[in-house]
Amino acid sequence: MRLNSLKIVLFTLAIMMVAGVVLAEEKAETEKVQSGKDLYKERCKPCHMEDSDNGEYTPMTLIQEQWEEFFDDYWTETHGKVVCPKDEKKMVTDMWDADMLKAVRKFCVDHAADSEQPMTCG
């Protein structure tokens, strides 16, 4: 009797982990922050493409010391009363984590005129 006792207890430890395990991989996918090139198309490409009226920017248009000013000095100014286009109810800066920024910075700074690898963002 003692011997099935303790085979029904190492089964349901055996789920527990694995089950665990199972969350815990889910967690962390969900938490995963976005590449800075993904952000960039999703969220700064829309209302920065050709003819813009707001301006057209890809990581080409500045060098990496102007990007990182950008971040470091600009960003929340110049975005600050912008009003999202997707939801009119909130602010730009508001659906920005701190490391959705700096994801975007880094491929932004990565990716300059000046840096080894400049890119467009396509």
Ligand code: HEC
Given for the second form:
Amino acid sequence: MRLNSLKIVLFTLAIMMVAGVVLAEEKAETEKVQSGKDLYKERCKPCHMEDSDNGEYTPMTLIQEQWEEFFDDYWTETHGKVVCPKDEKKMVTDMWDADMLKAVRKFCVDHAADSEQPMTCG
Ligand code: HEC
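The structure above corresponds to the form predicted on its own; please give the structure of the form predicted in complex with heme C (HEC) next.
Below: every chain and molecule of the assembly, starting with the one above.
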């Protein structure tokens, strides 16, 4: 009887451990998809590389306040009529949801010219 309950406890613990590993992996996966740096690289940089007609922009092109202002006041205005290179029926702004914008905004602000770690995005 006692041995049986011990088995049940061990079995339950084993299941919990497996579930924990699976959940942790899933979490890492979503975080990877939503990293602000990856978003910037994939979805901002192509239009704002060196010598680009649209102007060269990396996080350290602007100071933190200018990035905040850009995302608060000018994002929709400046990118709402720019056609998305991957789907010509859509505008650049259509390709971003609130979470993605939040992530890329954080990346820009955290690595702005006046931040502790100014950065281009590689
Ligand atoms: C399809 C190309 C394209 C993509 C993608 C794109 N931009 Fe732009 N961006 C432009 C163009 C075109 C302008 C110039 C708009 C204008 O002059 O009104 C611009 C202007 C800007 C400006 C200057 C705005 C100003 O006030 O003059 C900044 C900053 C900027 N982009 C940052 C970004 C960031 C950050 C991303 C990604 C979140 C991004 N862009 C994605 C094409 C793009």
